[in-house]
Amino acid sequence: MENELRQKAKELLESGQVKQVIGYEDGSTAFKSTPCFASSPEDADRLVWNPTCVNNLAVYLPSAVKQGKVAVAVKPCDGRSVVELIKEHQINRDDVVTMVVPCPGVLNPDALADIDPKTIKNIEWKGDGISVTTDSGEISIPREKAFLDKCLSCTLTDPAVTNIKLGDSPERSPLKDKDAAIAEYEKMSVDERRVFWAKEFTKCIRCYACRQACPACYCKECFVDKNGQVWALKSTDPEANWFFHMTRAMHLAGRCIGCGECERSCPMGIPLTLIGRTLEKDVEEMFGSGAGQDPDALPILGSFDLTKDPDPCPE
């Protein structure tokens, strides 16, 4: 799979077809992998695909396609970021080739937590999970462990916006409820929930990798970050910290594809994506639809209309 992403993305380049190609390639240590933007043939020989790719590279497209017309290598999950940015008309949906990747699952961490680091020399998958080559041999991982657990409730097969799709796409029998947590959560009185975001977003240093991380906060200025506005302090008490993430929230409401790149990205471990997948479980409920589904649709909230649609605050 490997050889075929590069060729292709050789012949991109080389054609003229694409001024960049953006995918993956290996980072710091054979555990991570980093986001590479190739713009020469040569550059295409960089690129890599293997259970460390996690990151969703949609995030990179907005300002890469004022260069040019980019070609970026997607999974199934990112391939709906790209959809949303087509809807919401910040990329051209002819400025984007979206190379589809098979994607049997991404790394989880966790499942290296008992490896030491500096051991570690390759990670690719095998069977139904990963195999960890190290100097002492090879260590084989199943996919209940191996993978993060929005791969492990993942049904999804080939975005709505698929220009090249590479290799097959794996079996999908996924082993977790999507919406456990939130059957979880739901349990929860409000004032229990209350107490439960209080405690975490006391957590948070507004240090924004969260909205850094996530394709669909393009804002060119944030609302906490214009000059003299008064209501969003940038503080990190707990007060401001909530306004902070609710008011993000509802700017993500129905446009949120669940990536969890905010969640990811986040050094105090806030679960950032049980807010995105409640509002999303919501949004589905009263409209029928989720975001990255349709480029061509409106956008959820965007398209509301008093006379058909269900009072989302009802008395």
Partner chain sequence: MEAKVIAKSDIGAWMKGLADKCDVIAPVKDGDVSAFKKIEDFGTLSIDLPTPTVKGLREQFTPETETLFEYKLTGQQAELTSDTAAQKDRLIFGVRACDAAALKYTDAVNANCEPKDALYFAKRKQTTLVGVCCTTPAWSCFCTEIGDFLANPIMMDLYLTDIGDKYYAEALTPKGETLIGASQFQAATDADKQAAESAKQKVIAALPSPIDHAEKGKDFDWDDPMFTKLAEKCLACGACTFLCPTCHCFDIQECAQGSKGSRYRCWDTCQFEKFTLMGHGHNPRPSKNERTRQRVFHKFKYSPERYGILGCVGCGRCITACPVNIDIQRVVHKLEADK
Given for the second form:
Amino acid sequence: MENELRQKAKELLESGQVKQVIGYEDGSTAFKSTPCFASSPEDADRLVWNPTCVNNLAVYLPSAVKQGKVAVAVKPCDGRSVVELIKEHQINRDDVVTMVVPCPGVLNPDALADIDPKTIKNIEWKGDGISVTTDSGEISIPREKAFLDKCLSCTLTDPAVTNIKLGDSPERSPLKDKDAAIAEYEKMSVDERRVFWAKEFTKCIRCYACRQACPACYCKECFVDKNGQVWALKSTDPEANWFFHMTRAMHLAGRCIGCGECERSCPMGIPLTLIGRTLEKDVEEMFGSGAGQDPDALPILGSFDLTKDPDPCPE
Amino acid sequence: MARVGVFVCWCGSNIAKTVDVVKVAEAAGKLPSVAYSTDYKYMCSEPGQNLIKQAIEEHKLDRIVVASCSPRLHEPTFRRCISEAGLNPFMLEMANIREHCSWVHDDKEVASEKALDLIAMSVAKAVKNEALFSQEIPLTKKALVIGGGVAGIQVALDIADAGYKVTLVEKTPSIGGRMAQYDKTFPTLDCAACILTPKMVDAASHPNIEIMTYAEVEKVSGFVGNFEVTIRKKARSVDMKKCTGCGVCYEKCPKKLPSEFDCGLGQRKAIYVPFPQAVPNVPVIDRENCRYFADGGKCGVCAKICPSQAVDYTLEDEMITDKYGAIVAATGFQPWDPTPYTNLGYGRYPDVITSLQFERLFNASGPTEGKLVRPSDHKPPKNVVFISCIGSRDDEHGYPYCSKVCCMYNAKHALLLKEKVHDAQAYVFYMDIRANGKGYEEFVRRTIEKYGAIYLRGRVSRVFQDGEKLIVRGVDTLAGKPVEIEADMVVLAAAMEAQPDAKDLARMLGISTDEYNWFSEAHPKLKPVEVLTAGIYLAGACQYPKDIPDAVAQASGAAAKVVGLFAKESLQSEPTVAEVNEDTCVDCQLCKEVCPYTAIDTKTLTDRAGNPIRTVSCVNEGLCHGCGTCVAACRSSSIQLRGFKDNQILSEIDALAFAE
Amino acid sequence: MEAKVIAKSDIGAWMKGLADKCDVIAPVKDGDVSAFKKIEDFGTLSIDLPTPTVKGLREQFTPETETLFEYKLTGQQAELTSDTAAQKDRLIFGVRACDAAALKYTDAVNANCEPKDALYFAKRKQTTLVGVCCTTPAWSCFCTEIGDFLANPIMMDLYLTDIGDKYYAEALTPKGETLIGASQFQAATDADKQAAESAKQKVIAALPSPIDHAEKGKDFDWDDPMFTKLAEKCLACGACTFLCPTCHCFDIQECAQGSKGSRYRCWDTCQFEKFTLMGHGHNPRPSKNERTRQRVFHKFKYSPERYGILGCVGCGRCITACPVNIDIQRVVHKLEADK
Amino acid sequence: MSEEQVITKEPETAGAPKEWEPKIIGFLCNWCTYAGADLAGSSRLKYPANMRVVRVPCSGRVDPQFVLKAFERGFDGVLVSGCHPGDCHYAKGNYYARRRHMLLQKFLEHMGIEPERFHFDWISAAEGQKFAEVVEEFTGQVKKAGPFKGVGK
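Alternative state: the form predicted together with its partner chain, after the form predicted alone:
Up next: the whole complex, starting with the chain shown before.
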């Protein structure tokens, strides 16, 4: 698979079809990969595709296409971000070549909790789950432990903007219900939820890693960065933090494809995907469509349905 | 620091009775940025306004809050007042302490507390107010009328008579529209041609009217007062200047085709004028069907025979771009094709025809020269069955709406049938008789009572051929029994539907349509000829089915609107419109998506050398109405509504949240 | 100075005794992360030592948000209303050697200006620090490459080393000596001392060898092409700098709320585009190129030049936090190799 | 604080403590609901005085962030109201508002703000009576929900 990816990337770069290929390469440790920007056929040899390739590379597209046409390795989930970016006029369809990689699931860092990180030499897909090579031998980790939650409930097929399909989509049946976490969360009373989030948002240090890692947060200037006291204080008051996260969530309504990069990037461990998924579920139920499906669709909060939209005073 | 003046009005006892105006004014004086605060019996009175003007001068006030009645009532008054004192009128805020406070609460303490809060909010907002200015928008005093039917002609004539230039664009080779196809008009039975033709000629000869037939609007940009319109004049293949209208060309043309004007009942040639009274009386070559064009230049009869060498096969489509100040859409309707009613045999039996075909059959200039005969055997019909609501009021086959005119033309046809064929008998199947115009009900009664038309309330279930006869099976719901009529002819009163290209034109004009593609008016009651886009008006059946009197009345209404617009020297833009911060806009186009007025465009920012950098949204101030829907949609707050900017509204929220 | 031992089981009682005189702050697990918190309940002491706290000591001395003054507006008049309440003395328990070492740097930064940062030094003065030698360094730790403070701690009052069921406690300052005067401390034996020494050496052996970064930093190449590569992948978030124990940059903002308001300072970072944006629109560090370079150069080149101390203590927090695996240790090694 | 300044507050000594009154903010569109409120006024209809009104041109102008800001600031209830479907002065603003605010209400509930505290409604310029009723009902509803405990703790 990795070879196929490198080969394809090489072809695209050699023929001049694209200026660069964005993919993954080995990171500073065996359990991390890092984004790779290959601009020559030689660079393409560095590309890897393994369970540590968690990043949603679509985040790089709006700035990358300014240098010319770009090919990008996307997992089926990340491909949804490309759809959104095209839909929202941040990239032209013609400026991007999507190389959809077959994805059995990507690494949940918790899976390695019991292994001394310094002994890890390699991580690869094996069987249903992953195999971790360490100094003291090979450890197999089953699927339910190995992968991120989003992967365990994933039913995604190739995104609507697939250009190149690499390998065959792995046969998977979801292990979990997509909304299992929400169902669990919703057991809390409304007031318990208020307290829960007040506590979570108090942790926030406003490093904005959530926003910066999010492919849908491409604004040149975020509302929260406006000069003067326009929307929210720059301080980490719990209230200001709440406003920041709530507004960011509303800004993502109908646009969040659930890649989970916000939560993964958060150094404070705030469960941000719970917010995104909750809102997205509402959007799907209320307006009958979701994010990342059709590059030609109208924006969900930029359109309406005269008769079908929920109404405060239904007849 | 801003210097805000607060003026608390007693409104006699209207406010003072439930709000302690003196104490409120005193407390307001301590609000941040307030430099002066006072109360007065009637702020809107002349002495009250003078008090404000004097205080502005004396205390160097730069922003004013008037706490009195609803801004919907006196905002213009106080804006004028402060602008007379040298302040920008938009430096005013009003706190509504009457309608929203003193009149709806009894407890003086509670009402006073609320009044002070409302003032604090207004003060906080006023501090963020900016001077706003309206811009002068140039105005091109020339109108474009799209559609050369009776409505379009009327609009053009009325505007032209008022002294303004008009371009009348018609898609077909002649103006006249649907009305030109009719024989007589209800309820007066005037000959349609006799009343329409003079108007057509008037329009053609009017010095202020330019008629472009066989032409279509290709592109519309700009906004009220400043539309730029590109019109495609299709290649006519006949030189309009040389042609004398002698008609030799179409006499000699070897290619025969069904005539659209005669609804396929008659024939025309490949070079043709649609009807004898056509304006202009200049033929056009139907290139798709012309032998010269089909066979690579082999025929050429018309060019050879033309005495004035007017036929020119080399003519090409011509694009004309011009500026217009206003546009009137008068594109009319098209008759609905009743084929979906398979049970009624339309298209299967030649003597099942539509009402418009029937109209052509007894029109003196029609295919039978006014002789009413059956298409199948050219014999005059005796029993004629008219069926109402074909495609109207029928969700299943056609449209749920009423086409409004069918009841009347059914009555007209039933009456005329008796006049043409004395021993004929008309049967009319109807659902309801809707005859609600001047003289309409009387006309229907006359048809029934004097002309013996038999009206049957019910629907027809089936029409089938039995020898020469058409058997019409239906039900008379009033008698409560099935009926069967041996008819010679069946006439279907087909619905009116929007033109097939209505949606395209709407998109081009940036106006909206309803679910049936009729153009949407700005307000169903109060703005029936306007659309939401300023400078664009509607006339006739392009909005909704209309009869001739309604269409003409609306046409004159639309013309009056245009003339009213043109009577101004120039246009003033509303200052409270949206503005884009180009530094932070990322061109996601959500603002564009939600704008009800297509007032937002995308523009390319360039560096000093003119090289493109990136694209951003920009607001066309002539089109923006200031609703602010775009502002609420913009995630990066890059578009703001002047007068209602985010920081103004947030200041109000904060002033209230932190009120002591 | 003196060294004693304290049984692990006595820590709670010792702290409880201290709590009468000052606030006791220690790392506790908060959801997925570990953070310094004021200890209220000494019964079920849930101090979390193995996991490094997600943030270092920065917030203890320069809180994320700190009010500078407050005011009130009446009509056209403004009046200052701030009164800074006296803060209680504090003892911070469980401080890592790297985090304490970072204070040497921030002290230098905050003292290197006039007037000196009073708010910072007031808090420094009121704080007693009890360090604990690491037993299980994180994968990203490289403090030994920077300095020897794991073996020879600095900037703390007392240093504890885990020797089984007790801690070996070395007093480093008079404050520290007072601390081990408490009844829970017993005299240390030679065996204790040796156990502590070998515990330290065991950890140090698992960590990298020292490098003279300050010397090598002198020759860093301003135009090193690596920064273009880093800038490509850097997301421009502030996770690295906000978690860094030596980062100290702040922004001053205004909070106006009706008739009241305050001026406060809050953390800011060179990684944000707006950090260096000037009022007239010019930005001397306009792209991520300049900003990624700034972080590395500031720590490894400018700081030694300006203060004689490296601006990095090798705690590895920026490495673990980076969502795109930018690893400052690797970056510095590469720069040193490239020169 | 001088005597005049405290017209908004009952002195503490005045016997029994005042009953808690919710603090409500309303965002009303200029053409329908604000006018409806004016009509309620000119018809001298009585309703509770808890709500303070922010006038906006259209319900489409009401950014959900204003509602969030109001809750951040600790308001006990927020009302957003505009023209009925089909009646929007700007044709479509209220349809966008409907999507945004119906979604927001649900979202707020998910995030810990009782749906009783946020009300979105259509009130026309002719519905002075409805305006008074909606305000009365909503005020009662918020009162019942009790003081909002805030988003920060």
